[in-house]
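In structure tokens, one chain follows: the form predicted alone.
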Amino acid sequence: MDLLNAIVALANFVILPGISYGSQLALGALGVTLIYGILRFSNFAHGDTMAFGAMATILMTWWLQSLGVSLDPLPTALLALPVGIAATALLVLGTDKLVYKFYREQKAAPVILVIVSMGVMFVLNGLVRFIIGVDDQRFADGARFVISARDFKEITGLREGLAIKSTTVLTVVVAVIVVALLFWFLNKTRTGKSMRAFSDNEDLALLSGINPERVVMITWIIVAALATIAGTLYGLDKSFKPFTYFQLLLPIFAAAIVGGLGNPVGAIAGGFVIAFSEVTITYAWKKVAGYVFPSWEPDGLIQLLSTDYKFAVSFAILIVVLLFRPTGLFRGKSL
């Protein structure tokens, strides 16, 4: 019985949060890896693009809620998501036309585009804070739990209760659908194949008659959709705070690089590697250890790192990968 309680505690505080967080990082890393693979630069503004997409979705959600529109038991934000994606697509396409296109036509070095993207990042960060404020914004409605800890205890008779949040289930389901659609698009459609060809060999793709501007436009639209969905899911699961998305940039880039920058499969794998590493290392294992070893009473929390240092885990993994395997787990493009 104690072993079952240990498994439930582990699932409650490590496995389910890791799956949810990993799905969100994977979607964010997919956007980063598409930009790097096709447009040839590291987009440091991606975290704040997620923030902008989530903000647009939140504003639309609040408007729908004020009209009494509801999708109960699902969050109303799902109805607002297309508006958020459209607004973010207009933002990134406008940014590309006003900023990135000039440097692309000048054949600027990738490092120049990285610096430019940092400038865009600060502008977007300020814009989002100006529009929606700097405080936590909660917009989740609908059912909070698929099963609550109390119900689980009553059903099983265990001391530990397993709480499955509806946002966790929603995150995983939406992430699976989005990833499946993306891979179908890239592998089965003519546009997707032209994007892959452009990524593999730009000169050969141009000789084959592929329109580079169309590839760039479609890439930005897909990135806008991925950023908005990832940002909204993260906001629903936790809460929305603009600066949090700026901080998410490190684990997102770590996920993309660990998996293999430019490799979509690697981005997904990297997202889960980073998520489970952060959750596992910052979790206090005292409760699980107490169930597994009942006679042992540890003095401390058995926590390798405080949650305040969870981003240090991403940074450490990133450094190790860059030193020993710069192409990542799935042999993407090296930096």
Second form
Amino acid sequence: MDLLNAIVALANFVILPGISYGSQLALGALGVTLIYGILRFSNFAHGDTMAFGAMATILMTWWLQSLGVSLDPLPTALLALPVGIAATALLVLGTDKLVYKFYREQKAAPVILVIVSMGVMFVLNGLVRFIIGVDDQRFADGARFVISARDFKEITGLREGLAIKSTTVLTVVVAVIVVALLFWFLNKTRTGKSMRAFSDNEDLALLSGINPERVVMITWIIVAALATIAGTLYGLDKSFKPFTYFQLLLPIFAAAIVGGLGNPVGAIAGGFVIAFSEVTITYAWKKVAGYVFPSWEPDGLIQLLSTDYKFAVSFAILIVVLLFRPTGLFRGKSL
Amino acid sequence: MTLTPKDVLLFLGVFALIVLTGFTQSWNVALGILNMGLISAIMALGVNMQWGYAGLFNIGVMGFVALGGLGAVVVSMPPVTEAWAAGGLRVIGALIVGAATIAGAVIAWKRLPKGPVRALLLVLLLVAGFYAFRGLFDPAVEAIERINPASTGYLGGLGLPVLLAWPVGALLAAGAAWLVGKTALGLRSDYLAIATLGISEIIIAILKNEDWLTRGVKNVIGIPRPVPYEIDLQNDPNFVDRVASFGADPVTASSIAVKLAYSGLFLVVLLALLWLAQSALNSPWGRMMRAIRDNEVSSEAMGKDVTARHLQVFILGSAICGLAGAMMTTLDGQLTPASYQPLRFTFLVWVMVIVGGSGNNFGAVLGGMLIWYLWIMVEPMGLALITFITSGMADGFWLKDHLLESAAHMRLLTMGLILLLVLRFSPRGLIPER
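Alt. form predicted in complex with the partner chain, vs. the form predicted alone above:
Entire complex below, previous chain first.
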């Protein structure tokens, strides 16, 4: 019985949060990795693109809510998502045309593009703050839990409760659908194959008559969709605050690099590696340990690191991977 | 390398802008902008060494600046003797154990033969070291933080003159830079960027959470000054008499005098650094750096140790950022870890370097002063612009209220636009590399 309690406590505080955070990171890292594979630079504006997408979705959600439209028990934000994606796609295509295209035609060094993306990050950051402000915004509605902790305890008779948040389920379901669609697109469709060809060998792809501008445009649209979905899911699951999206940049890049930059499968694996390490290392294991070893009475919380240091975890993993396997767990590009 | 008439004009222009602020607003504001502008110029010099000389992409400036601030606290604050008695030595012992564990792990990794034995030993060593560290560290920290938490609750500093903190801040930043550089240099440029971004977030997290060291978010206030206090000047009959002979108000005059004293100090540091940086850039070392930046392969073929030279310049540049950080904390008189924002301390410095002209020290200085001026002035300008735009709208109209409220965020937007425009139309900056 105690072992069951331990498993439930572990699932409640470590596994479920890890899965939803991991899915959100994986979606974000996919966007970074696609840009890296096709456009060949690290896009520092990605966190703020996520913030912009989430903001567009939130504004649409509020409008729908004011009209009385609802998807109960699902959050209304799902209905608003396509609009958010469209707005973000227009934004990134606009920035590409106004900003990035010039440097692409000049064949500028990747690091110049990184600095340019820093400028875009500034502008987007200002834009998001300008439109929606810096405060926390709530836009989640619909059912909060699939099973609340109390219901779970009553049903199973265990002492530990397992609360399954509806946003967790939603995150996982949406992430699985999106990833499946993305991989189908990249592996089965003609356009997707041309994208992969372009990523593998640009000159060869150009020789085979692939239109580079079309590939770039489709990449940006996919990245906009991924960023908006990741941003909205993160906002639904935690809360929307523009600054947190900027801070997500570090775990997202860590995920993409750990998995191998430019490799989509790696981005997903990296997202989960980072998320689970952050959660397990900053979790206070006292409760779980208490069930597994009833006779042991630890003094502290058995927390390896306080939650304030979760960045240190992504960073440490990043450094270890960079030192021992610079191309990432799944062979990415290393230029 | 000499300055062209155009460059001199640009410097005069920035100077004129600041003087104009003095006439239209107040000399206090103008000198405030000047002082932070001088510090920003030093930060820009540091980043320019890394990016302009060597092409290293460091976006962890904030972390090195914050370490400089820590240096100011550790050197100049009076020691809290009860806290030292309660756990000072134990904390230091714990840190030594932690460092020894990591050093031991690195040595074990290098010396032992490859295989499962090495892996097992390494894991055992790290786990044992971690528990030893936590076992020593946690109770000591608790003891220190229990001592008078409302006013101290930390170890305090060494009680030395604050000017000593400036080189110490630079040393701290250099140490952190050595650690980052050792691991991330020699890999691709984006990796260095991410590594520096990470280390700066970690440094800020440490400053925010390790109350025994920095009082965390409770802030350390009242850091001793290298210049006199306003109130002492106002009580000094000599000063009051001299000011009265100019016909000035002693209260305003005292704060201006203090700010001028800071400006003098900062100017001396800036000019010294600028001279050093210029000499370095024009020496064989500087030419080698630029050769490495322009073509790593050919420099390596000429027998230059690219990674070692990169490490060298990375440490130098970071040390200068740390120095600027210590100066800034001295100017503020307090260390407020929560106020370190990457957009303000990392990316703004990058805007300064790019706008001023990467690779040119004078450009970095100019960019630092100019962009700091704009950073301060864009807010009122943006507000004025928005007030003008919305003047046609009825009062109480939601859009008008929203726009007026959001005017403060115009800064980031403007800085981003400036960066993008300069990169697009004048990528070599205002004073290009020569």
